[in-house]
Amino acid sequence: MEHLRLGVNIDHVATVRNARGGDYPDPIRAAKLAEEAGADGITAHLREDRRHITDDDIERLVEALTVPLNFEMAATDEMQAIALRHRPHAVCLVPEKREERTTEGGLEVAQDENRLAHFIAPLRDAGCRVSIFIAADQRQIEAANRIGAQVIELHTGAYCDAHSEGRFDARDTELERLQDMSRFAHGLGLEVHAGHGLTYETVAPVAAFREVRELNIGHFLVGEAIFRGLEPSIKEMRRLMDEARSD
């Protein structure tokens, strides 16, 4: 059985730190605890407005981690330069708007193919695996494949929102779409990841998709850590993922 990787997003440890200033709690400490708890990688999103993760955080993560760093970023010249300086294991391109609370949807690739193809070429040449965070939409997946992305990460937010709001028909429709598009992307030769909004209640159906190789989960785990601690929270997520995969 192929191992399903868990990437732990530490952004919101930095959110708590920044709410008061200073250097506590330290997201790098959280990343190291996540490693010890069984995380296969660490995800961090350096936003244009630096609302949580900072440039110094990225620099320290590159130095401290023994598991891969997945560097989430917008497709801007500033972020490209930072990625090329640090050369993380993976770069995941995400849409970004200043007014949003969190990433609200997938990147629009199909209408921006030429620019994005030229944007990711230097990143690939530098040895970074390029991932694109997109909706479970065939048109966007085809475009991501054409521009040379090696990985896509499917946005699971609509599925998770429908579940939490009790819209179970919509939830099941979204889940079916995620499964269909996972298979489609895998058939094109893309590596398939998924994430956004996943919880203990919603992770199992997505973890069961054989085509999905990695789940990236952050906000829920940081929130759950308040009640049970970070290591137990991650270990429980790991258990649920493994159980779903074995079933």
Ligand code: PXP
Contents of the next structure:
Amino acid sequence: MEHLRLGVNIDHVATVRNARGGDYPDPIRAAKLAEEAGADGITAHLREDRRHITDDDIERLVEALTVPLNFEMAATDEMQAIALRHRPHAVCLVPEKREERTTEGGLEVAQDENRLAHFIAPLRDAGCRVSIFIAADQRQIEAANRIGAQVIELHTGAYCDAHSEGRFDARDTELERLQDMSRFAHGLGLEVHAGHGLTYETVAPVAAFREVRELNIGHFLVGEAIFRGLEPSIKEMRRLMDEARSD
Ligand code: PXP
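Structure of the form predicted together with the named molecule (previous: the form predicted alone):
Now the full complex is given, and it begins with the chain already shown.
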């Protein structure tokens, strides 16, 4: 099976830094450690309200990284201009609401197809791989494909929430949906990624989907780093992914 890439999301290193308004802990230092621990890429979400990652962080990441940067952003003119200035390896479009604590759902592509097609064209022309964060929903996948996205990232939040709340039937239904939609998207020629809410307990079944090429994981790894350090936390995630992949 093809290698499953691990993208480490460092947003919440910036959350801790921003709690005190200084420059410690530095998310770029975390990104470099993640590289050393075997991350295949680094993901960072520049939110409209700059609640964690800042413009300066993005600039420094572009300078410092030797692995690809996956730049998560809302589909706004401001973010498009920033992406076009930095030309990251990948741009992942995510929905964004100020009042939400995290990215709660996937992007509504089907109802905004025309605008999004025009929005992503210059990003593709600039050489960025365009990824769209969506629910495991056939309508959204078809729309993402039509507008010219090269990658979709399936939202694993519903699956992970069902697991952590002990709703195991719902969890299994979500997992089946993720599997079916990974196959469907792969069949259309899209590269399939997945992420949101993944932990040591929930990663294996998703890592085992042969159509999935990349997982993006952040909050759990930054939390786990408090207890065992960032590098060991990432290495353990890598091990679980590899184990699931080889079964
Ligand atoms: N993928 C996307 C598109 C996201 O927006 C996020 C959260 O920022 C993640 C993956 C990582 O989610 P988590 O931090 O819950 O691991």
